[in-house]
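Read the single chain below, which is given as structure tokens and is the form predicted on its own.
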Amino acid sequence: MSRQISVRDALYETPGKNARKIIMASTVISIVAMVLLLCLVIKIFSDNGQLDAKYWSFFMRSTTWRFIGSGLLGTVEASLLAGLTAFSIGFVFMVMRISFYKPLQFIGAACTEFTRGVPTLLFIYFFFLYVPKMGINLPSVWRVALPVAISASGMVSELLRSGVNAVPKGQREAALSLGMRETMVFTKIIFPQALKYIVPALFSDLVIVVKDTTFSYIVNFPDLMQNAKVLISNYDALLSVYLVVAVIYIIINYLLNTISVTMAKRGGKR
């Protein structure tokens, strides 16, 4: 029985002897360059009496966690608002550029392209300087999670149309050849076929939303960044609060890469 080739069978050799032995030497000379490296960082680090104590002993206390867990429910309440909200906005974008009128798919791809093209900050300043003046007065936590979730919806938008565009399209006229209307076609049939497509892919994107969420410091919304300023205020300690808020941030990114990893597998797509 033959083996199934995969695609990276395809696009790669097996590395021989030499390339192996130069593999494992580039590797080993690269954590030896890494390992000296943090260790000058650390030295000019002790030097300049960032290690001292005082520094890092109020890292002991139980209040300064209390602090910073609230700040990071503070990130996890923005990101799920931002994440949920650039959905519902890429669903609506999706359908008007998939739509058979001219119209809908121009204004849906204009949409899409500006909400690609614009910083994540100007749009928060816009809803932090512009929409008050309105006489529209949003929560804190939709001053940060409205914009985020607006940058991130063209990007959702294209990747839900990449995942209704991966549902073979034999599926839609067969369904169609059954009587069924073109909208029950989609919502029974392509989009929750399109989901199990993109399902991964959405997760590893809230990556991207739960790091724009820093920028809530500008609206005074007490996520892990703002509480790490104020921390920061309080013991003059700017390195060590940024490390630890630094090794938090690493470690939620890493818990939903895995997750999306996990999905992909379950799903078996690579």
Contents of the next structure:
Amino acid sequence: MSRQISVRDALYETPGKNARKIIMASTVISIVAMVLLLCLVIKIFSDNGQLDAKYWSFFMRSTTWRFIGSGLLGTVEASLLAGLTAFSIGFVFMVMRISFYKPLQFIGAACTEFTRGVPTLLFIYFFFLYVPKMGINLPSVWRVALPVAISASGMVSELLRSGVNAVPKGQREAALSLGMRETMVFTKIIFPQALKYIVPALFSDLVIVVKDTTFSYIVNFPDLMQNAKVLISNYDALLSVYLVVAVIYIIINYLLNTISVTMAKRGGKR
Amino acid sequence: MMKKDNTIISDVQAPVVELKHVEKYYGAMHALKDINLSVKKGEVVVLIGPSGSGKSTLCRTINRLENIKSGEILIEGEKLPDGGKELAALRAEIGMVFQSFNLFAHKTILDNVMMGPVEVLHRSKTEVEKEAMELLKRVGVDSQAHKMPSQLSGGQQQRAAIARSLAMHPKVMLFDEPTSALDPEMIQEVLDVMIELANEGMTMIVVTHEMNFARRVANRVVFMADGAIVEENTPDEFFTSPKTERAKEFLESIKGHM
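Starting from the form predicted on its own above, please write out the structure of the form predicted in complex with its partner chain.
Once more the chain from above appears, this time first in line as the rest of the complex follows.
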């Protein structure tokens, strides 16, 4: 196979001498601007006393980090459960949608549109406020994982469907010609290939799930966000805690994106 | 290369493939018009004609990859089932080779060949693997057995696809423009495999633009135009003195490529 062509190579021609000068100049200008902006932010912080020791000193204690760590575990737990559940529900929606029965197709499409259209917060409130009233007591992790999963399932369903549609028609025809039944064609030929196409996108969608689990504070599940709130009220330190927590979320999601990109590259070679 | 010996074709048995008054539409387009065709055991029938004449469609109706509107398709005297288990079982006995090879992209060449016998016929893996390797050797890609399809050349992929079909021990092989997607230097290697198959007595229905192949290997040439069979003839007569005006025009138009 020939060398991989990046989107940039495909969309733009190689910059010439003048273009390179302009690119260089604008890079320098934007770097300077960003540094100035950062200095300004720090100055505003220090003017308002946000850099005072009392807002930061408790980060030196191991208990603080242990507490943040347990919150992180909660976030990971809720995200994994929500991710796996979203995949399962999305898979069911997708199978209904591509089935040969018109009513099922309609139900699948309706579920997909419903879950994609309703904000996650509404699902959270439903599971937090209404479901217990029906006498169903979910463990607290599921009170966040399930609504987040349902909210993401429509998106996953569409993603899976795009993967299935991306498998060339000839693969199905060849499998049918060998005497396979539709179910086997799907499970042995179509779906494994579809999955290969979309696994990178699935991982980057997990970012949305991770961010949605911050609704945990509503249902009192001790995730990163909830524990951050506890730290904030204990030490009366709003900005410093949120800054640290934001950095942790960025790291998690950066990792997910890295996995996604690596898989996309590996998948592209095959 | 020898032309196949016509005398071994028996008239006693029911034809392997028989089409009676087959009609097909794509929307308003009349794709197949009153097709009657009968292919006996061991016969090699080549379908030729201009593009859009319905030859691929005809080929694909035989294992019901395309539905027909009316008429009958019989395989060894039995009516082609509408669907379900019966249709799947019948398709398992009809080999199909596609223009774009359609090897399963996520499986190795060997797995591609083994898939049908193992998954559909539920035969034992060890036994099938031995046979699959022999088949791959026969088509000359045994050294590529453990590679993925995308790592092979088009010609190698198509030969592997033929091996995949043969692994099912088909009663008849359908070839839907098997060399049309190949680079010129790879066409012959695929044709050679097909010629060998024909010489071994395989019943074959071949849609192709390779006139030399038709000349040398076919027992019968079926010329189609605008969805209808215009002329059925022996290759000798068809290429030297076609009966119909339409066939003459067609042969004239492709003269440079023969």
